[in-house]
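Single chain ahead, by itself, as structure tokens, in the form predicted alone.
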Amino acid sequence: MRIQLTTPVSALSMVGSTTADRLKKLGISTVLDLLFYYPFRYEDLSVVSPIGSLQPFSTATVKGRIELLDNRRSWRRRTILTEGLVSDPSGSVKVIWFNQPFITKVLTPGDEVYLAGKVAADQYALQLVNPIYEKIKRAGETVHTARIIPIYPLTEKLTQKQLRWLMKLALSAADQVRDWLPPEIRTTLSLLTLPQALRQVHFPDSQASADAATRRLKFNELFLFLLQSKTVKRELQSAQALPVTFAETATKQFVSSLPFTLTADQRRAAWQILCDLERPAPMNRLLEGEVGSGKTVVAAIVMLNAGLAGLQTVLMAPTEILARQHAMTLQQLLAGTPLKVALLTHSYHQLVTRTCSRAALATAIRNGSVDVVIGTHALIQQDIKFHRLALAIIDEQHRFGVEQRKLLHQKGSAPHFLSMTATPIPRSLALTLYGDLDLSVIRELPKERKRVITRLIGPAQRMDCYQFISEQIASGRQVFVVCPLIDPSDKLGVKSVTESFEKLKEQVFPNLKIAKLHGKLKPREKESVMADFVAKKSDILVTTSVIEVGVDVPNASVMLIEDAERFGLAQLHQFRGRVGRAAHQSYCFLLTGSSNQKTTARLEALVTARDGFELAELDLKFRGPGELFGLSQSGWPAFRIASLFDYDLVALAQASAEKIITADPTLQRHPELRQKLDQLNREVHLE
């Protein structure tokens, strides 16, 4: 069979419908797929060592001929051994495999093999322990040893061994993929074609070729993210905004009847965005700011000023519990004004405080009896339709496809449109990224918010900090438990919700209520297992990072992060920000395993800085130019491999991009380039 890009992973060889089901969540469904599947780090396994050379307590490559190999059962038969033992000119090492019998039926005596692991020594011999195994073929054709091999994230039940063979057969139609990449980009950045980035990410020839072949893809998906940018931004430019007119005096009353204090911060963002409202150019504006600090009410300020103008505001959140919060919260916020506030989603429909249908809801849109939607992509559907729409927000705006952004605009004419982001970056990074966005910060923090006391914790401290928990449980708090991954991998050594969640409930804290949060669960049970932990129906939250960017819970006290290191700076600080939101004292707990002093300091800088911004300085400085498949960085445009922290890399992106869009605005010279954007743009209207 000849293998196509379209090529389903179940008709490749060896793929059952069980492997097939178990690839489908990790999104791999056809060989392309596949393909743009990347590892996340390198295994060198390249050297192979004389057996006669090896020492204790390394870990080594060898090829040899198998001598001896048979089944037996441990002395308490609960284990079976398969032993054997490999010998090459310089010597013979004994081999072990525990629970794994099958191995003597794939390898037999006189078999020629590559064996990689760990080399451990009894009394007697030295050992290779449940090393890796590759029968030798054809020479240099290996695909588990001998060479870099790469290493896949997984889900359950689903082995290196399997990915990588399966990698090894969706190859052969690598060279099918199409290089969009205008050929004068590549040409003068020296960057490697589709195809062989392809192959050389997979299985890289060295060092240099897996560095090389990360670099084009990043740059890829940066270059594309950049492009988008730059295309709606000329196509938006022309437009006419409907100016909004300053309410000093309604304005002032508003802000005086806050039942807390305006920041400088707060009240300098609100005056810039408000300057740029009177224009009848569109403002472009992103509002970056702390968790916690205020962007909300700026927001109602500008939307108060929106509405006595006679017109309409949208605020577009990336989820329902989201989008909820900043309803609830604007209804209190702008009860004592004129302005009626809506709720649309896909689940929700809601006219101030009532229920009603989405029929009646988009009808008031419609005819203007609303002042203020705010919602989720239900707004952007094709049903929904504003009467006088002035002003387009949307919050966490990474989190939005450039062409939704697009949409959103087209819902009236040329609105003025707002950012908000919690996500702090770095001012000369944001000024490269979204260099068409004027840009407003908010730094402070209000006065009466408590700092959120953070530490370091090792394993030995463990125990240490569960009685912590139960105390601040007992006391009436309750805690997050955020972890890396939703299933078990053993293969990436990291906590997942699922088995944080199963110890914690069994082991742990057996007389508590522990409920568990990950991106796999529908909308409606997301929405129903928040709703529980803040109606205090639940003292324990385990989660991914989908509470990144969430509902309030001002009852929460205390997050514990599980392998904090495999998280960037500026995403710690994001889920830190989940806590301290009360009158209560509130606690971080950063637990890792690691003692890699890189790592530990890393992770010291946010025990250390309560300033986002600054750390995500600080994560410019500590992230290395290898990470792949961006396990450290803080949530920003959905990359595969790319980070915005391959700041160089931004900027070649940048300026690639501005070249392009500036000699070819419609891209009519690159064909393949407008196809490529085309695609995206229709996946994006999918989501």
Ligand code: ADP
The other form holds:
Amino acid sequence: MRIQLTTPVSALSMVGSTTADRLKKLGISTVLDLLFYYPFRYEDLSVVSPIGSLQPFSTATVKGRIELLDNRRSWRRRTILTEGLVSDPSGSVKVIWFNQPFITKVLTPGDEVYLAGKVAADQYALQLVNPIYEKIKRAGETVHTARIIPIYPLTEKLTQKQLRWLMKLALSAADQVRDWLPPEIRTTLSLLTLPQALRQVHFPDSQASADAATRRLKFNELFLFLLQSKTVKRELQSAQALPVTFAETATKQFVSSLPFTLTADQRRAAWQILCDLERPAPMNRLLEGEVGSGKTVVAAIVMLNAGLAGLQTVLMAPTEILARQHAMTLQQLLAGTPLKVALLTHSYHQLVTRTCSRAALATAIRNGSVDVVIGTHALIQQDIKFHRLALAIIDEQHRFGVEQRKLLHQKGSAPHFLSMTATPIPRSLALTLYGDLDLSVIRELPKERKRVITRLIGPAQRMDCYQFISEQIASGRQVFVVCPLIDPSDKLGVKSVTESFEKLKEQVFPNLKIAKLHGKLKPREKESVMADFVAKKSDILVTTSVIEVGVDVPNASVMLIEDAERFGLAQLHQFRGRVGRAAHQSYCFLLTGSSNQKTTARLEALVTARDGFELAELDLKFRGPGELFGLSQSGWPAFRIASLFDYDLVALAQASAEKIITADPTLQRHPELRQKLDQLNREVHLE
Ligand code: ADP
Ligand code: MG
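Can you return the structure of this protein in the form predicted in complex with the named molecule rather than the form predicted alone?
Every chain and every other molecule in the complex is listed next, the one we just looked at coming first.
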């Protein structure tokens, strides 16, 4: 069968309906999806050792002939052992697999194989335990051993071996992938072609070619993103927004009615926004502020002004829970004003605090009796019509509203735009990324906020840490445990949500209520796990980085981060921001098994740095270029592989996008690129 990009994975050999369903959960339905499912790290099994030179307690790859192979039942432990002997000219070694009796069907004595795994020693001899195995078919043609092998983010019951095997099949279609990047850019920046990059990202010939592939694929994402925002900017150039006049008296009154005094940064941010709003040119502003710095109240001040001018505001949050939380907060904040607040999501339709029918709410929004509409971003993609929409606010969204702006514009309005984020993007980077974007920054935290006590701890202190956690929970607090992975990985040691959850539940805290959360749960499941945690129905939440942005759980006081060295500083800082949001003292424990000085120095920065901005800068300094990308993700889910902190690439992508768009504003001379962008825009609509 000739494999096409559109071939469904279910048509590939060895993919039954169960496997197809599992792949679907990872977003993989076609060969094309497979190709763009990147590994998050590699294991280098490329050095093949002579059997005679194996050292105990190391990891090794050997190439040899199977001399003996048989299954044996160990009746006491109820396991099936597959034992064998493998030899090469330098010697022979015992091999043992546990509970994989089918291996005797796959391998037979006489076969030439590669084996890669841990070398153990019993009292008599060395042995390879549970090695990855691969029959040698043609010289140089290996997928699982004797090379740098890809490790994919997997869940469910899919195995690395299965995915690698499918990937190998899929790669035969790599040449059909059209490279939409103009060749002059590719050659100037010495980037790989797209098919080359795909081949090398999955099965790299060397670490250097893995890096080159990563570079090209990161460039793809950054370049398209930048090109997209530039085209949107162009389209919006002539747009007109509704000007909002500054209601000075009412604003002063509102501010003085707050239960706290605004910080100077909050005042300045509100002022900058209000000045923009007085003009008919649509504002495009990013409000950056540490987690807990009080961005919501700034938004409330702005909404108040729009509302008093008879204009509407829409606030979009990434999730339902976040939308609901905002609705509750803003409802309270604006209670003493004439503004009417509504909540509109898939499952909630509320006007003020009363539930009403969706249709009634839509009517109220259309005829202008609602001033502030809060909802998830799906909101603007629905058939909701506004009476006089002046302002759109986007909270905690990675792409800062490029798509949303475009969508609203296509619906015939060009409101002022405000994106709010807790991600500390340094000003220079923000300017590179969004030339037309103005920036307001809240650096200062409210005065009474206590600093989160941060400690770097090693495995020896784990028990003490658990003890501390149980005391915190006994005093009524809640705890987050963050792990780098969802499922146990091939390589021993890296903490996964699944393992930690089981261990905490069964061994460490059998009497506590423990929940787990990760990105592979369905949105509904995620929401209900989070809602339970907010409602204090669980004490500990074991999670991946999905908690990074979002829900406020003021009662949580401890953040324990496993294998902290696997995260970037900026990201760790975001995690830490999930605690310390109320009056009680909060703690962040960074657990690391690493004794590498550079690693600990990097993590120490979290103990010493003053704020997220300082950390974002330090993060760049510490992270060398060779860092594997999956681990350097900085929490922009829309980028699969790139991160905004890839400064050099961002700058290159920015310059390239600018050059193209200046020379060819409508991309007439770059039809493939035009097509790629149109396709991206369509995907946004379908989401
Ligand atoms: P974020 O910037 O992370 O969105 P929020 O707007 O949720 O932060 O504010 C966090 C908490 O701080 C809220 O409970 C809010 O009422 C409170 N807050 C905001 N501004 C101040 C201030 N100037 N002084 C004291 N508390 C404040
Ligand atoms: Mg917020």
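Definition used throughout: the rigid core is the maximal C-alpha set that superposes within 1.5 Å between two forms. Owing to the predicted nature of the structure, the values given are computational and were not obtained by experimental measurement. Positions refer to the first chain, counted from 1.
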* **After fitting the core, M463 CA displacement of 2 Å or more between the two forms** => no
* **Core superposition between the two forms, C-alpha change of Q675 at least 2 Å** => no
* Asked: Fitting the rigid core first, would the Cα of K252 be found 2 Å or more away between the two forms?
  -> no
